[in-house]
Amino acid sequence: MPRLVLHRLPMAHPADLAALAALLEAGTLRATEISAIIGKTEGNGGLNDFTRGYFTQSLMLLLGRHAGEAPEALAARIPCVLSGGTEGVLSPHYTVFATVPGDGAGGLAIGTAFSPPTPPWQLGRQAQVAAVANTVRAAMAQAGIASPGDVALVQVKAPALQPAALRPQDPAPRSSAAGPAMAYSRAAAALGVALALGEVPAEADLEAALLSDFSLYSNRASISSGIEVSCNEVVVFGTAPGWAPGPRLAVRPLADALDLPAICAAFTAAGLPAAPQLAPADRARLGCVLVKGEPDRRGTIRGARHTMLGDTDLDPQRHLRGALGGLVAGVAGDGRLFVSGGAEHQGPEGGGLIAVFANG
């Protein structure tokens, strides 16, 4: 019967596997038990974050001698998705989720999938959206879940625009500037988790809704985007049957970045009480946390004027993930967090939502 285990490991640079390395050197976990991996490297989060793809290629260069696969095998079968971007008192770092026998009845599953190759022209489009959903569903199957309520939490990690691979003959993308492209591939993912949980109806018109409706969303939908993909990779927990009891899974949607019930209701929910914040033991059972947020379009929060759309000298996720990030880390009393912006459609709009793993 498998277990899900989860190891949150540090990084002192973004090709530092050295824990990781431990680990499977002291038989501790083996190189063929891991299921996928979420982290945050210290790059900008931008199209030109080359730290994602770097942490990649040394994760899957260590993987590949431990397991005797050629790294891209492992590359094609384990889903590595990272954000880049730890402003503030945000911790580079990446927990690793591995499945192990296990013997009882009851716990968290964990299913991943890969959709095929995506084509520039098709991010942002109906086509990537179809493509999602195809793919929660291939990875809800993997894990034995059932039905889509039986989903807490979708990560996907989408492919970016990399202007230089278009070539004159193919049809024109959704948008090569840099933001507005991954804005549209992160929208085309979240809209398709969507439609695979029946969260937004079946005849919508999801490309039209892209970047554009935003009462159309998912509250279980949690969506980077990068170069350093070429595919839509995907990372679903639930419950499901023949799983061995093992970490806690709690998800709860933020109304907006300044959420603190919904954020300590999301650790409390977990069996972490946030009182304000994490007693050390409670700390010490901390196994993930993921966020998601963004900048309000309306320029506001709570009624107040905020300035993240309009500063020219700082991105504003860059703003976003280091005031969440402090948000979240002040309860956690860690800095470890997987906290990344561009919500386009996770959540309602300006808002997003948080995940936390306990161990234990």
Given for the second form:
There are 4 protein chains.
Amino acid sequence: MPRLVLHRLPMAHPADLAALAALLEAGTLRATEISAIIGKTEGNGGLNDFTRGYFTQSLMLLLGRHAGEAPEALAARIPCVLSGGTEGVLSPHYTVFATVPGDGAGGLAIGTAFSPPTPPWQLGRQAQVAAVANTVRAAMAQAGIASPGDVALVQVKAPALQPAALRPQDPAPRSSAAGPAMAYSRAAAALGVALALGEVPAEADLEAALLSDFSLYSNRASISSGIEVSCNEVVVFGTAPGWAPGPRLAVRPLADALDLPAICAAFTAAGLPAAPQLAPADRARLGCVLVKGEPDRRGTIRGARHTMLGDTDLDPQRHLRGALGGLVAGVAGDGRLFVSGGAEHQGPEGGGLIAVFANG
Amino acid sequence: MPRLVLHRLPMAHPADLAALAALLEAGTLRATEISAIIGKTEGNGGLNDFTRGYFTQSLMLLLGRHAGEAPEALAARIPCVLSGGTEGVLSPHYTVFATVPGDGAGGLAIGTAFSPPTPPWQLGRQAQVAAVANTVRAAMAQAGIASPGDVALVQVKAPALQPAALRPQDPAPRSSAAGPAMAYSRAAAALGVALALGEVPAEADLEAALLSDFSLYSNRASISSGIEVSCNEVVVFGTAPGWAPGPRLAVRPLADALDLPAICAAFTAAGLPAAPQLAPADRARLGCVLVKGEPDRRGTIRGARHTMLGDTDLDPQRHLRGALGGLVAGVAGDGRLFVSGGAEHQGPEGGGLIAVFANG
Amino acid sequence: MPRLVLHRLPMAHPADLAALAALLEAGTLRATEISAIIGKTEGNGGLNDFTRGYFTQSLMLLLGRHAGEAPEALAARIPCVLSGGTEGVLSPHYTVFATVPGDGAGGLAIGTAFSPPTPPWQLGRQAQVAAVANTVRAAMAQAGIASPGDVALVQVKAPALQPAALRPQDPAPRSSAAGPAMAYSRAAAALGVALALGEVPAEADLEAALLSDFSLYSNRASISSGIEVSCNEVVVFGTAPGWAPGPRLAVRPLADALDLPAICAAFTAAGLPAAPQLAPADRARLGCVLVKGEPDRRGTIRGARHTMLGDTDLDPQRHLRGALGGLVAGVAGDGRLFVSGGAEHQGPEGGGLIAVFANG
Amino acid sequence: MPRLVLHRLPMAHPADLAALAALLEAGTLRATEISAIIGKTEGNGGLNDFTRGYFTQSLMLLLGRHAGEAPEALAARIPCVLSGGTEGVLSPHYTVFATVPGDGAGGLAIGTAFSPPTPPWQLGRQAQVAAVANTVRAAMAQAGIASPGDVALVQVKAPALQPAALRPQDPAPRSSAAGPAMAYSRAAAALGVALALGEVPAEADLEAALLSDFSLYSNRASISSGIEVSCNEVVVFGTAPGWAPGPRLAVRPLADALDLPAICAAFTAAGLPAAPQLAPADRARLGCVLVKGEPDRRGTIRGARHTMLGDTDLDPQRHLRGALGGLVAGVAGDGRLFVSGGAEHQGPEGGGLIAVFANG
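Based on the form predicted on its own presented above, generate the structure block for the form predicted in complex with another copy of the chain.
And the full complex, kicking off with our chain again.
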């Protein structure tokens, strides 16, 4: 029986894989056991954040040496989902999701899949929605997750428009501005997940709904986008009979960026009581925390004006990650969290999602 | 008997005094009753943050019209302590501290005082430490607070070095770089408070300790600095026999930027139970929250590396305010908080302080 | 006969009017002689740049004291066109355009006019285009400029969308995002100038052309926008029989951000030979320099990729002002220049305009 | 006879080596002929700019494949001097300096050398000064440059303090703050060059002079620092009998950031007349342009206040590169320039240096 294990590792800079190298050299982990990597690097999280690509290149070089395979082949098979931006108390780190032999049944399963390459003009279009939905289904199949109801969380890394990649003969992209282009890609991936999981009506005009009808959303999707990937990389977590019991996973929607009760509830549901902060012993069992949120586009939070959307000097997502990261880190007592802005159609408008993985 | 009352008011931009104007015009509040103003504006919080001066100018024009006094005279008497920077979920606002007639005794007292003008070369020197200590004592006397032990909190607005104000014939300042100059001024004001309150030995070489010996600090000082003031403006809160019962104040040190338990404890001690978030009814009684914190200069928080101090694009204090603001706002369920970075000698190293005022 | 005179004055910070106060107190200049103010403050130049409003408030307070008039009345009559952003070698300053008695005829004339208040939903619409065109005509009439062909330059300060000013019952604005909203307002004002000057066909659908058809533009418009104004403030310069000879003005389009030959040509045409840099004696005669430019939205300049449009940390207009300011300042040998980004429909696409005023 | 050739190549992003790969695959250039790489990447140019390391890793992977050597071995032999920051009109690019067979004598020579690894506590100390001086001498010897007087330019890439690399048992660094630490390293490397070239007295206390006595400087040093290197990498250019004639090089000091005459003089001296802008035919012969400059630390340029040093949102070097880059690009008619801030002891205070390489 396969069993999922998590290794949350620090990085001293975006090309620092020393902690993983040590595990591989010690034989604690084999390169061939690695299913996916999800992490935070210390770039600005925007279009011109190259720390994600730098980490990915460095990671695949390391794994290539250990697996005896070409780095390019590994990069085409192992999702490497990085989110840039460790504002405030957040700490650069990455979690290695590996699959090892285990005993028992009905545990937490992981499945991964890659969509075909997505050309720039398909980003934020129905073609991307459909491609992501199909890729989610493929990842479920790989994991042996039978029903959408058994899926707990879908993490996607979607391509961002790279203006330099546009050729004159190509169709125009949905938006050529950096921020909106990234947002459309995240939105299409989110509704692709929602479609695969049955959270939105199959007959809805999802392309028209993107960044427009925020009543349509997924409560189980976490999406990042970046120029370092050229297709939609999907990681699905859920319950499947063929998996040995491993980490515990709890996922909760966030109503807004102040939803401390939901955050505490997610930790507690994962077996890590937050009253209000994790006890040190429980903190040691923290496997991985994924959080999505967004600057409320209506300009206020619980009636109070925020300034995230009109700041010429500081990107809205940098604002948001700092604040939401500070809140979740206070509960966890730990800044090694995956907190990502841009939660379009990932949870209710102005809100988002939290997923907590706890080791046994 | 005087009684302290608090009005926490929103601002639509740094020159928006409409909410206060409405109170003055309705007669709810008289301009002559105003003891001090403490607020957050939406600038960057640094040397070139002019939103603080803009608010102050606008405020004094309004009060001048209502009090029939010159704005300059009011500005020289009413402390106006503004901190720039409403990163993340923080919301621009200001709290008016007013003194009205009341009944009873032993309530929360307010006292204010201004130091003589502080020339640039005295910033971060023993002269500023001593001036602040003397001004704290004057504010205590004004409030009728008999003993340092009865002081709960001292808020100071200290001058920042304005390079354009330096004349060739003047002594060199302690530092002419923007960030360090502001830090030295905050540090000197903090140890000035500590000296007045007996928190540091009277014989210590405090000038030598500034930004160097972080074992010396005050647990009751909250300091901001800015170029919009030319002397140290001091507001002291504490218990005094001659004051009618008014708001409740609880002050707690923060051990680090993740100290959620201390934050919850401060709200609860002020009569606003945080379990983990304030109930809506209690939220309505929230009078004012003042928070200080800092990016830990050792580069890690609870063993995890943070990136606040080496970010070329985002100022460390903007990082910090976003994170700590997000955490406290999650507990309060409200972003209208005074959260300020640069907590040198204001609480333990890497930590800070929280003060919660609750209305009855 | 009226004669135009220019005073270019330094500011130590956005509320520093000491240089103007000295002129007024010395009697060198009377407050009632002031026709318009055009200047640069040191904010970020974006939606949340409050240095412009702070300067304006401070200026009108000073002029009110000297003119014996209410500051609000002066602000409604004297255009105060400020552009935020003194990146790189640019220096905060302002030019006072005053009208004094003189002799002779056919000199440089100034005319000013204000449009009616422009509500948010009219920004970037035909209504704003028409309002600006009418206001340009009114300013020409005030100056006694008979024909559009005699107009040399039109400087406009147009309102920017202030999200907090939107009321639920109002029509939706053209864009509610900060950057695009400012761009639409500048674009509409530019084509309003072009319409009044006959540079675009009267029958063109100008609303449809905004930020879309860049073949339509004015070669004599310089537009800034900001939340500190609520109507379109217009200053027109041109030749008129009823004006005594005063400063010399030369205006040239810029083909792109590297158009050094055009820059040199403008200085030389104004009587300040640039070969390549102004001689010190000529530099002393420099009256005012206005420059508009923009980050080429096609992503390249003369075939080389630029990175201004995809930088998450640094606003495109801050990028542009720094570069174009550095270039023009090198020619002038002086950083006290009005350089402003966002040259939509103000000169050819990717280019802009330079206007040089030289004193005799 | 060796002959120096230059290839100036574009990059679409920091890991884009396609242009060099094409030259290598076409046989136009052999990997073993490459002496050094000098380029600009699009990061922020500060401590947390990882685009430099990402480019270097990608470059060495490519060269390793073509040279049949380990990337690490190549990185230890071929200087790769990258400067982050393409503000304004600057364009990401890199120049490959290669050595090929040629005829004739007395041409422009290139020599390279690496110092031993420089531990953090040696940065900004006499040890680094001496190490750089020795490395310059070694590079001169490699090139066959007989006398310091024959050296035209020395380009150094010096290590920057990487806080995570500090171990508790190590001596404290000269400064642990990001900006000052980078500045001390550049300063020490600059005076190391000055020492080797005899531009400063051999007996001077150079450690004491760093960032303090700006009367000591080199007129032929261009220094960048970054965390991606761990020793001082040196590239020397000069005239040597054993080299075939190749590109022409002109180097001029810049008196300040407005020194347009010196910039034009450097281009003209390199055989590319600037009157004021290069003609298109000459532009095609432009080989490489290196420029250093700095925000004048006295706060003014030619008497006008600048705001580069007190901007909380925009790093001083980003300010400077945008402005100086805009000026030089205007002369060149081309944004593919190496413009780097932080010119401590590299030219007169507040100034810097320009070096122009022209192909025949």
